[in-house]
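Okay, so here's just one chain, in structure tokens, the form predicted on its own.
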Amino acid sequence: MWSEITKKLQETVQNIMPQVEAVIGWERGFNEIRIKPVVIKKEGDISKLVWNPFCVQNLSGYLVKSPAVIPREGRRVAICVKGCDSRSVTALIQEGFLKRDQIFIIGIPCSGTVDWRKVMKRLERSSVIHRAEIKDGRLMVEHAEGVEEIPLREILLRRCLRCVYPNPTVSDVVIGETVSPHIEKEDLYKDVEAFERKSLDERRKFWAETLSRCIRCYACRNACPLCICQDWCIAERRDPKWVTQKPTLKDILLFHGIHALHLAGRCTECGECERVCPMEIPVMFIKEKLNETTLRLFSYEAGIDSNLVPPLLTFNPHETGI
């Protein structure tokens, strides 16, 4: 299945190559479960492109953060997207960071991507993976100590288990068949609702203990496609100095609070912030609460319609606030 989609992906890129300056996709890393981003600029490299459930990265951030592939006047760039990735592209178009006609979007329906940390926890940490294959809903891993078979659902990223947009919401071409989400839309924020039923002290204790692991590496900010102002990030500004870079709980809470609020009504829940966190902090959970509020108050979801303006980016002097 994955090899067929990979073949179709390579054929599609072969056909559009004369129309674009570069193609952003995925290629095999140092083993079969570690896929990495790749930028294709010549036909001889098209064979590097792959697609499978290990293609975890949301590539849309490269369109606004990587000078080598940022679309400019007269330069069109192609990008491979999953459902959540396509929402990020739409959100960037909504905010004027991208122009739709400068991007060729290759959409790939996604039934979920693998969390390599969960895989390694099922194996010996020192295991060297020789081969990995997904078949009939299971991951077969051949490693130094033997062979392990793991049900795929048990090793999916948390974002995938709660994704309600597994199919691209915007694309120029779609490769692969439509897939069904793992949950119903009405269950999207059930974890948020369950957490809010806890007492204030319980919630405060949870976040104090969880965020105390934060090392302020800013990986969550850097990986976020919608966090595009790190050169002027409030967390590193010294004039004015709003927050220090000390690893104190006070400063950690302030940073994550600011980060989340800057994404209110903008976060597409692609989960990159949580995926790249070296301390495995569920930082997307904070944004999920803000998205639940945005949906409840404004009936708005980020990255669905490029013609809409995010509610917190609008200003109406006649608003009553009621």
The other form holds:
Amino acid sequence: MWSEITKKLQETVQNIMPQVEAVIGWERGFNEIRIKPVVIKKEGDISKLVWNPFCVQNLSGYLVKSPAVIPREGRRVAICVKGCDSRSVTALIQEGFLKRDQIFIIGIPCSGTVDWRKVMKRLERSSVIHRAEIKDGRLMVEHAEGVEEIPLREILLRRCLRCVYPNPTVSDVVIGETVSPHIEKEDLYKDVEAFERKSLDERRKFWAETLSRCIRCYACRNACPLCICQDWCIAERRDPKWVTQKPTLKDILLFHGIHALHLAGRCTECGECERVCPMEIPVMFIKEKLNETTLRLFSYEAGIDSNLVPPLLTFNPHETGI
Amino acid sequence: MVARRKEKKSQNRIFIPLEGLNQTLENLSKHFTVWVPMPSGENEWSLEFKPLHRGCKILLDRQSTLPPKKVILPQGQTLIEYEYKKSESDPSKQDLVLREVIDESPIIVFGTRPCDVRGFLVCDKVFLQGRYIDVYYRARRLNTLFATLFCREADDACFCSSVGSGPADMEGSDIGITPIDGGWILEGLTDRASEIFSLCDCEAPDEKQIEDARRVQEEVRSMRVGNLRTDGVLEGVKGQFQNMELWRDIAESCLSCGVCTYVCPTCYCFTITDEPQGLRGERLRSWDSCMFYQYTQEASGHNPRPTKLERYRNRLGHKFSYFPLRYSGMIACCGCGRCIRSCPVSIDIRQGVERVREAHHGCVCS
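Alt. form predicted in complex with its partner chain, vs. the form predicted on its own above:
Let us now look at the entire complex, which starts with that chain.
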């Protein structure tokens, strides 16, 4: 199944190659469950492209973050997107970072991507992976000390288990069959609601424990396609200085608070911030709360309609309900 | 009793049974701060070194996500505390009171791997050699002992044997830990080990256990982890320095985050900031990353490494070229593979090195 979609993807790219500057997609990484982004610039490299549930990265940041591939006049940059990634592309268009006619969007319906750490947990001691294959909703891993079969659902990323937009919301071509979401839309914020029912002490304890693991590597920030301050983030600014360099909970909380607030009403819940965290801190959860609020107050979801202006990027004196 | 103690003091090997590990280390923790690898959270995959506490879950069966680097080089280390006080001699003036903070408390890091310790051997060159000795680093380094595992847990990101080390490399370690059936054999490698053993309250291993350990060590010694070739890279980085197409190929997908540098046992770069709180404050040394734009931002406004391409070139170049050129050929990479495993976009430094090597040899040949 995956090899078929990969084949179709490569054929599609072959056809559009003459009109595009480059194609941003995924290729195999250092083993079969670790896929990495690739920028294809010549026909000879098209065979590197793959698609399977290990294609975790949201590639849309590469369209805007320096040194991005900038298309020459009259040409476009092609990008492979899953459902969640397509919302980031729309959000970037909404905010004026990207022009729709500069990009060619290859949409791929996605039934969920794999959390490699969840796979490693199941392998116990051994961790050299010889082969990995996903078939009929199960992952089969051949590793140094045997074979493990795991139902796919048990190793999906948290973001995927709560995804309601598995199909690209914007695209120039779609590869693969439409898939249905894992959850109903009304359940999108049930984790947030459940968490809010906990006492203040419990919630404080949860965040104190998880955030104290943060090493401030800023992977969450840099992986976010919409964190566009990049090199001028207040987390590292010295003058004026907003956040200290102390690795204490107070400063860590301050950074994550700022990070999340800057994404209020903009975050498309692609979950990259959480996926890339080497310390497995569920940082998207903070943004989920803000999105739940945005939805309640403004009936707005980020990255769906490129004609809308995100609520906090505009000012309407007649705004009601706040 | 006295006789037994005496005998224990002279022993060079002890056996710790599986179920006795926590107790043994708790005994040690009365005299030392004992750092052990344990899960970062309840259900998390990531492991990190933390000070032992009663009942904690010690995990020795795989490499930790974060190296024990912070034991010697804390992520945030107070160098000086300062306070402005009203001057006693002249009430119209303030006195500045300074206090240097040097931590000399004794530490044991238990369950390191050869790559972890190799990281400190690299850092030693920088902090302990030459004209300037770093007193903060030295204080911690001299008071820290390492009990290191003969490592059987190499995975597909490991390549320690390719960079001058190996899974049985005990250089820099004070105690070697050999996992055998039913427990671990600890073997003294430096004079400091016997003091530890006398505090452990453990039995000496029997003949069979010694034989088992010998066999495990032999097996580990015969392993070659990784097949990276580094010949030509020393000169290659210099030769390819301006070949930005090459560096774009290698680092185009880089996110410019600090994961690789923060999980790296040999990345030692730091920044120094003053962190005031009213009339008092501290001068803080904290981890910095050459992957960050601000790292090379100059006061003039110029930045010699304006994009991730120059920054990645620096990371690879520093480890495989500039550092070995300065420190008699020592590669500033311990081959632990952490940067490969934890990279959000799976950038493989081995591949980068290989590309530089190919480009270099290509140049030489043509």
